[in-house]
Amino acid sequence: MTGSKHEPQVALVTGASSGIGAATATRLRAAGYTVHALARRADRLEALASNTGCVPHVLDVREHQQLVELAESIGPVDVLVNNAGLARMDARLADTPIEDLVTTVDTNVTAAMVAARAVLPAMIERKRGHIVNIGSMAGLYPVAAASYGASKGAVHLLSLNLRLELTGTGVRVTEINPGRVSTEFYDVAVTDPERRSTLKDSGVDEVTADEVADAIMYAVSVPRHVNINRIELQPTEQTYGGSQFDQVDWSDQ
C-alpha cells in the first residue's frame, strides 16, 4: 500500500469464502484495508470475518441487482478482487447441460463485469481505483475444458479491454492467471467422486492460495503510477501448450 496520495482503505473481495478469495481478503487486512468478503457460505465468511476482522455479506454473485446494491451500499470502493469463479467439468461442451454453461458464465463474467459497473464510477470520479480479475491460465492456453476457457477468456479479454477504456482515468486493472492451484476447485466442478480424486491428484508442488495471494498484494501494491497488466503463474512442474494426436476410427463411415 505504497506510493499514493491517497492511500487505499476499502477493498472489495468476491468468493472470499475459501481459496485463493479468502487468502486474499486475509492478506488486505493485514495490510491495513477495510474488507467486504462476499460469498455464499455464510458460515465460512463468519469465521473468516472472526479471524481477520473483515465484512462479511452472504450473497450469490449471479444475483446481480443484489450485488449492485450492496456495493452502492459500500461507498467508494478502492480494490475490487472479482475472484468468485467456478467449473462444470462433468462432461465435454458436447454433453454439458445447459444450465451448467449458464451457471459458468454467470458466475465468471457477467457477475464480473456487474461489479465492475457497481464501483468504477466513484473509481474515476475519485482518479484512484482498482480492478483485480482472477482469470486463468484455462483462459489463455488451450484445455480440454471448453466452457470454463472460454468463461477466462471472456476475463481476459475484460481485463483488456477495460485497461484501454480507463485510460487517463487513474484507475488501474490487473489480470492474475493462476494455473494449477490447490484449492477446493475440483470439489465443486467435479460431481463424480472417483474422477475428482484423481484430476485433484496432480502429483506435484502445487501453487497455494496464499501464493496467489501474494501476486494480488503485488499488484495492488505498487506506485500508482505502474500498472501490473497480467500476471502468469504455474507450479515449476506443470506448463501449457504443445500439439496432440489421436486417430479417429472412421471404419463405420
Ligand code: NDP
The other form holds:
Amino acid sequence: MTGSKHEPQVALVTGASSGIGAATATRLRAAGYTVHALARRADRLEALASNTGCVPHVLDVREHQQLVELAESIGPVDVLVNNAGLARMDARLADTPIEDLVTTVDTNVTAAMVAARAVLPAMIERKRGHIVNIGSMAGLYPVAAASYGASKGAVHLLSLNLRLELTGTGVRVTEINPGRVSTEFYDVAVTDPERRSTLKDSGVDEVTADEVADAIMYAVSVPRHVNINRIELQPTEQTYGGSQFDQVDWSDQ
Ligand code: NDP
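Alternate state requested, the form predicted in complex with the named molecule (shown: the form predicted alone):
The next block holds the full complex; its first chain is the one shown before.
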C-alpha cells in the first residue's frame, strides 16, 4: 500500500463511469479505499456509487478549474488514476475536425496534467502518493490513429518525466499501457455504425476492464519502496510493429 497499513487510503479515479475506470474504482473500493469517482454521466456514477460505495463527482475533466477545485475539496489523495480518455477515429488526421483534435488532447493529456498538478503538492508534502496514468500501446508503438497515438505518446512522456521530477519525494508514478480492451471505447471513437462494427469487432479474445484493473491494483499494492514503472498488457492474439507495404497509384502523374 502507499501509506502505512492501517491508515485509510483515498483514491481519485477519472473516467469512472465505464470500462477500465469503473472496474478500477470497484477494485479500489473492495480493497478498502475511499474512492472519488469522476465522470460526466451522472446516472452511471450513481449506479457505481450505490453498488460500491464510491463518492460520485459529475464533472468534465476539460473544465480545468473545476477539476482543481474538486481535487482540493477532497483533501490529500493517495492514488490518482488518470484514466478519463477517448479517441476520435472517424477519419484520418487529414480529415478530422479540428474540434476533435482539441478534445482528444484536452481530455487525454491536459486534464491528466491538471489532475496531477492538483494532487501532487500534498503528496510531496506527505511523502506518499501514487499517480497512475492510463496510457496505451498506441502511445508506445505506431498505430494508424495519429491524434490518439500522439496524445497517448504525451501521456507516456508525462509519466517518464514525472517519475524523474519526483525522485526523492516518495511519490510513485506508474503508466499502464493496454492494447485492445473490451469497453465502450469504440462506441465513443467511431460514429459511423458500419465502420464502428468493423473496428470494434477485433475478432480476438480481448483483455477485460477487470484485467486492466488487476494490473493497476498490483502497481498500487506493492510495498512503497517499489515503483512499478510501466505495465503493458494486450490480447495474446494482438501484437504491434511490423512494416507495411501499400502501393501508390502514380499512373495519373
Ligand atoms: P470507456 O469509453 O469505457 O471509458 C472512458 C471513460 O472516460 C468514461 O468513464 C468516460 O466518462 C470518461 N471520460 C471521457 N471524457 C471525459 C471527460 N471529458 N470528462 C470526464 N470523464 C470523461 O473506455 P475505456 O475504459 O477503454 O478507456 C479508459 C482509458 O483507457 C482511456 O484513457 C483510453 O484511452 C484507455 N485505453 C483504452 C483501450 C481500449 O482498447 N479500450 C486501450 C488502451 C488505452 P463519461 O463519458 O461519463 O464522461
